[in-house]
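Coming up is one lone chain in structure tokens, specifically the form predicted on its own.
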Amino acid sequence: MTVNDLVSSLPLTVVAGHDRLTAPVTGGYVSDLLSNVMGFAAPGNVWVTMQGHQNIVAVASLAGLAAVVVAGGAAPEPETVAKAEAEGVVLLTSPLTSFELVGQLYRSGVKGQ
């Protein structure tokens, strides 16, 4: 399964990254501590947040994330955008809240690590 796969078929689009949608997903993770999110998000996989401030992006950069969701109808910041395409991140928005996404990835194939 790759980030395309769930953007076709889930509520999700693009805001970032649109060259890296082929990158596999290998899992998802969802959480709002940043520090959570680098200690046990696994390579690869879909991080479902509400946080839209740069460093969401400097984040799934370090754990090689496959790609940032920003769930609950939540834009993240024209600062985070930019630096998502200048780091190639692939950041995505949802209107759906966190719990709701959560589900509709689990259903897709994306569970935990």
Second form
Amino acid sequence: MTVNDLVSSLPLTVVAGHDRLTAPVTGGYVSDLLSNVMGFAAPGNVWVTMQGHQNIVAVASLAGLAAVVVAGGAAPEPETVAKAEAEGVVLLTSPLTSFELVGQLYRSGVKGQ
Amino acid sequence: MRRFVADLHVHTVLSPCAAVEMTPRNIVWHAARHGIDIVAITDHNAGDNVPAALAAAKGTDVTVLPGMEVETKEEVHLVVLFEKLRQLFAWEEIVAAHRSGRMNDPDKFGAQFVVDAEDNLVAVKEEMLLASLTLSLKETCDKVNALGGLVIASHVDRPAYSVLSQLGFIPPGLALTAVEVSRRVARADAARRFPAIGGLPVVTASDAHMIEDFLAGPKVAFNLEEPTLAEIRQALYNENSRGVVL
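Just the form predicted on its own so far, so send over the form predicted together with its partner chain.
Every chain and every other molecule in the complex is listed next, the one we just looked at coming first.
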């Protein structure tokens, strides 16, 4: 399964990293505490969060994540989008709440870890 | 030059989580009797009890600094401090325009009392203060600095509401003057235990919600000519012979 498979089947909008959607997805993680994500998200994960701060890009890059989804209809800050483009991090948004989105991801075959 | 003991993070009865004994008058009274020279009044997202604290400190040796503990939209707590009341008033206007709009439930969260310098009840603050503003961390730092204030990241060692818990690390280029560690960490150990602090100055403060914590909680001592925020800023950066004394 790739990021592109998820984008084409779920309510997800690509905000940055259009050229990296072929990355394979290994699983998923959800948290709004970036300190926690740094410790527990696995490489290749899709990470669902409400944080739109630019630090999410560095965390995704550090952890080697396949994509970050800013959920709940929240808008990532402009610096976040620019940073994601610059660092080649796939940044997505979704109007769904974190809960609903994680449910749909799980049903699509994305599991924890 | 002399040594001033400062507590840069103290809550009053305006904070829903603070004990009713935390009136501005009582805080100043205890500060005067226990050698606490400088007290910053830092209630959650509001500054309504600062005027009473300034009035209560008149004629004492205690210096009150106008301040606030701000919760940004990332749920990061920041202590913001000002030299003058009018700067705090300008900041309060910005804060008021960035509240969630929710009202406090005193039964669940605690009451939020505005009082005068004689402990009389002036008003009950209706807005929910224990909630994030719609201001980002960067916007808060930039706006406080533009008003002439300074920003200290609250209790960065704690697992909640700290810039490190919420955002993993301190974003580069952020206009932070210092970071605060809680009583759980010695000031001297902070940079080693939390490398993400980088080269920022470290302070400790009581973050008191009760008089007992105000008296027993950690403080920081500065070598200053006068007890002003401008001098504290110099002391944090060891400028003009000002400095932090352990």
